[in-house]
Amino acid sequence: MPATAAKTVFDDVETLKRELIRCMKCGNCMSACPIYNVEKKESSVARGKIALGEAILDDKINIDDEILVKLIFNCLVCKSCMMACPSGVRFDRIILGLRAAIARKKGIPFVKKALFGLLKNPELFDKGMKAFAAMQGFFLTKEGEKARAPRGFLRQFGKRFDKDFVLPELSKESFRDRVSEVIDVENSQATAVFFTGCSVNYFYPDVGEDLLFVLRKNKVKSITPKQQNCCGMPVMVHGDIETARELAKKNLDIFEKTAGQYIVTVCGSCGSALKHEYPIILEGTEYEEKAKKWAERVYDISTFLLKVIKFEPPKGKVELKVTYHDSCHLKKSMKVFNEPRQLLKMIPGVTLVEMKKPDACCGSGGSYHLTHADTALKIAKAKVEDIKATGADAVCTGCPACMMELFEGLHRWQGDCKVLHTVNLLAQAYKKEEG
């Protein structure tokens, strides 16, 4: 175990134990499990997946058993049974102590160990990353305006990249690149440090710059530090708490050397790392004080807009009909969900329409779109499904991971239907009112 005195449910057994024993076996947690809705397995919701975590830490099944771990890994973590759970269960600290156990076994396959080795080199990952991003058009085609998709060598690496598959185009310039590290503005009314998160910097530089833009209209200092790395949620749902820990050590020194008061997100994962995940992880360690002291200064920008900073409403009018899908970590984790509305209500012009089911998951879940194709697609189809029969202009989110697979699925069944961030479309009616 690393440097941290504390027995976390990722470093313990029997912390973990003590985290199973609270679920009363209601099954609750099967009306809002989006796996479950479609494979309709026991083994599939969180009252399954307890019950085979009780029996592996009791040594009652061989944790190198490959379909139980296929079957702990079958989980989009995506929170939604913890808002149905009457016990207050924490699946999510759970099903991720569980893949640490395994890990701790099994130890780290070694493509996700060369991956996640990357990430904590932020300057190699930077520089593979332009070099793929300067490659792309060897392994992917053009397929519309800044959409790309696999070329046909590419379909044997897994069923989801088929010939619908589509994936946003990598930037060439990333967004840290293309911007200042600080920009400053007449009587600010306050200093942000602006945690891009991966998908901004390298797919998504558009949302960065609107969400810079936004802030500049606001009269907010940002800072976006050019050296930031990954949050840590895509290891940290591998198993990998080392590295977790790892990156969120070198995001916390980085936050220390700015002169920022708040930390701004874009992406609901980013933010539930540093907001509720450092906290835990580091608990223990050296970095303790420092994990909880900025976790009460991270802050979804619409958060930040409306209970932080004076907000200025946009007057530009921008005529669409809007409806908005609740990210799971935003909502469930971050409890973000009422201000992204009242921010789409106050541009003038846009209509927001719900959708049957805004807050179901999209079918993302970080990679299990691709570890898992066929319950994704099943849980995808649903949520375009929903979104077509708003007959809205546009579909906004507040997580670019939840972009890519709603962009993905629109492209698949034919969705006529824009996919923005609630920042883009601030930053299109400030814009407007510039005229």
Given for the second form:
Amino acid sequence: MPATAAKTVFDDVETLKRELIRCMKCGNCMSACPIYNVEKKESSVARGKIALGEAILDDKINIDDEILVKLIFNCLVCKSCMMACPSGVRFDRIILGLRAAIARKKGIPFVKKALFGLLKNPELFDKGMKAFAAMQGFFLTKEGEKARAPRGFLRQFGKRFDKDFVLPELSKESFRDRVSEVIDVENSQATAVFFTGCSVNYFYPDVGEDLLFVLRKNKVKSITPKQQNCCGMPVMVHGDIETARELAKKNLDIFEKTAGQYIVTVCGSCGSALKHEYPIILEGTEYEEKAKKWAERVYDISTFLLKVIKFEPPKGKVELKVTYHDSCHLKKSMKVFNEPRQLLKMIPGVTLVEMKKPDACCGSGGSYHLTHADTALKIAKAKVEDIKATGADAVCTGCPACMMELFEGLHRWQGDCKVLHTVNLLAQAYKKEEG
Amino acid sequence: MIDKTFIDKCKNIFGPENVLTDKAELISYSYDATPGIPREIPGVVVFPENTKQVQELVILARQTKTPIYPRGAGTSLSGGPVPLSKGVVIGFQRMNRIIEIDPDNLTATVQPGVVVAELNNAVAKYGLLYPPDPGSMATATVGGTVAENAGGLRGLKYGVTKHYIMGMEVVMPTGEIFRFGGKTVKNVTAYDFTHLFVGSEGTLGIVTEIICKLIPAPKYRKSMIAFFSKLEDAGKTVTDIVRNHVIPATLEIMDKVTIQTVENYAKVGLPTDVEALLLIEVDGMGQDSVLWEAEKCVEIIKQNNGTYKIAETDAERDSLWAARRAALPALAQVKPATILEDATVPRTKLVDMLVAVQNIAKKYNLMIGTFGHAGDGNLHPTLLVDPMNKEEMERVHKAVDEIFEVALSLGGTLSGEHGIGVAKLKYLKNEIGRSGIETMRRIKQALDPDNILNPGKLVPMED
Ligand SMILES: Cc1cc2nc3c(=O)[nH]c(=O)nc-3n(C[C@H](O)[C@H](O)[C@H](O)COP(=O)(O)OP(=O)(O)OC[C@H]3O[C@@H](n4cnc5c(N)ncnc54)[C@H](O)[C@@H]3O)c2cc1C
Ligand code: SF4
Ligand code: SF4
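Can you switch from the form predicted alone and show the form predicted in complex with the partner chain instead?
Every chain and every other molecule in the complex is listed next, the one we just looked at coming first.
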């Protein structure tokens, strides 16, 4: 821990007390938690995990108790429980604080091992993922447009990699390697720094390209810093706060250099990391002020278009029946849910049909869908069934991690429905307009 | 007690995936929603899926003299499902099938783990309603609400859980399976077991199936909110409405502390200089009668110097209700913890009770916000506390004692809906007296001779 840092919930488990005490054990979170809904036991939901936190502080159980570690990692950090909580319990801090405490006690490698030990063969898995990009043709068979199903070989890594598993094709050249860092426009109305996030960079470069196109169409100058890093969320959720802090600081330094007015994101998790987590994890450090300053400038693309700049709606027609899935971090952390729908409705030809529970989690949770395949598959299946029931041609969302999960799920349970990012559709409409 | 043999037998009965034995798992079954009561970690948790498994567990527990603690969603506010003497927790959340909805007989037959809100969603498709609506209905189970005889916002007009239970299947503490009641509207065969088991807080039998009574869902409703600068005026409005033979579905009250806290937190546009507000909703099958009732309420509000807003659209209704929904969340923001009581008095003593609570708050220098179901005299004085402050907690305990004393002196009761459990056990004698306690003991001993079912709750076994 840097000498200047104050003790936060991520550094000292004792400081969690004041967060834990807010929980009145009312149980409201049960109605919202996707994991509880599948597993139907107390330890699956926020209330149970809070009780575990209390038991740690009361010395009733050791923080490195093997089962306790497993239970604390059985959480999507989707924040659904926080939406239902009458007490305003900041469960995100609690769960990440507990994970950080476990990581401090046992070390990051232990946590990774414990976590990925849930996959059948963790070391092989790690090597496999690295080799994956280079040799996907070898591992995967072509499954229609962009879908890649693993050959039998992958299955030994874990439950999720069964015959129905698919991934979007990894991009051969990363997104940031192939776009220009600065794209100027005539009479620009604003300058936006594009924080791409890893999924766009490696899996969904088309989302990135469409975003730049949409910005250009709206006379916004874009800066896509090549050196930007991962937002830090994936390491943070595994309790590795130090790495998350390092990444955060590096990213803030890069933002400072760009002198951009705004930061635009297309990923709910990246956006909420920059907007909400950075100020929290950097509390008490020399970066606190910087984190706060930039947090205020972070916008999801939908809010940016509708609330920050003068938006020029597309005139081209896209005949499509669309349903919208709320990414947990976009809705529950960034509180963005109206704007994407407004945008979709502004596209000529698009009809928006709502699914049953548009803000129910898709079950991705970063690596949760790999490490906790049984539960995640059940969560995803319910989501896919709700999507299918709408009869939509496409499901739109604001987060690439959700896109991957939905893509996989729709393939698995034979949903005849495309998965798109909201900016994909916007870009299509502008392109139609151009003819 | 619980040893390896016991656990192995549980695994045989329920299947290993339905038995929890790891300490970390068990810790999360050591509490319910009641603040300030002891916690205890159970020896094992089991999840039945059918009645036979429950029966086998009871027989096993009886042989080994192991206490059994039934548990629904664990939202009880009196300590009901807490495993005070360790033992086995039998959790019903996985025994949650709606067995049948019979729209012609107006019944639903359910397993105990069905969540109340889910039952309502299911019967809504038939235009029907299961009226008991505790604030916890999004999570609480039918089994738990039956065991607590839960009430809710609709209590005044539609009654509470006991009015909607037509029959049950119960596994007795001796291991027999006992079914009574059914789908008939009338049934006077044998004792009235519904009224014995509803509200028995899991101390007399384990409920494994429930036949619920449904009603046609009212088609029309009208909501309004009224503000009063004198508590007396609000109280008189409540009694006048009923005196004029209007029975609103909802008749909720909020005191000044609650109003100010809600406005501070949720900014729903409430005036903060008033002493009380009433949220009133009338409903029914005929538009004319609903309108007549609404007009009558407005007339009475005006006569009692109140100002009011009436909702014309669904959106406006939602915004009126937002105030009530925000009551508990808003109060919970003020201090680290809240203690929610449910002392209840006859409707005509409402104002006396409210004033008494305000005086108690002053006397012990505590913040107490009171809201609740004015129509049925069921108030929720909510004490805002910091459990880490020992000195304050002492004052809190004294204040709570006094609240109950006043409620009883006004001809009221210790609990309108949350039950006795462990939280109010020490006050029980003040209400039902020595003979009442003896009668309860005799019933308990007759049905549960080994005292294995939820021991330590509701029935004080020692003086
Ligand atoms: C925010 C909040 C709001 C609330 N609002 C209300 C309200 O408006 N009105 C109201 O009445 N209550 C209210 N309550 C209290 C609580 O929700 C009710 O008491 C409810 O009935 C408990 O149901 P449960 O499924 O959680 O049962 P639990 O809390 O798990 O158990 C309650 C009791 O039932 C027993 N039990 C459970 N299942 C069975 C079974 N199958 N057979 C036999 N015994 C069983 C248990 O042993 C225990 O004694 C509220 C609670 C909270 C936290
Ligand atoms: S963050 Fe999501 S998965 Fe975790 S406890 Fe809350 S609702 Fe459940
Ligand atoms: S909803 Fe909030 S206060 Fe209630 S049990 Fe869950 S975390 Fe605790």
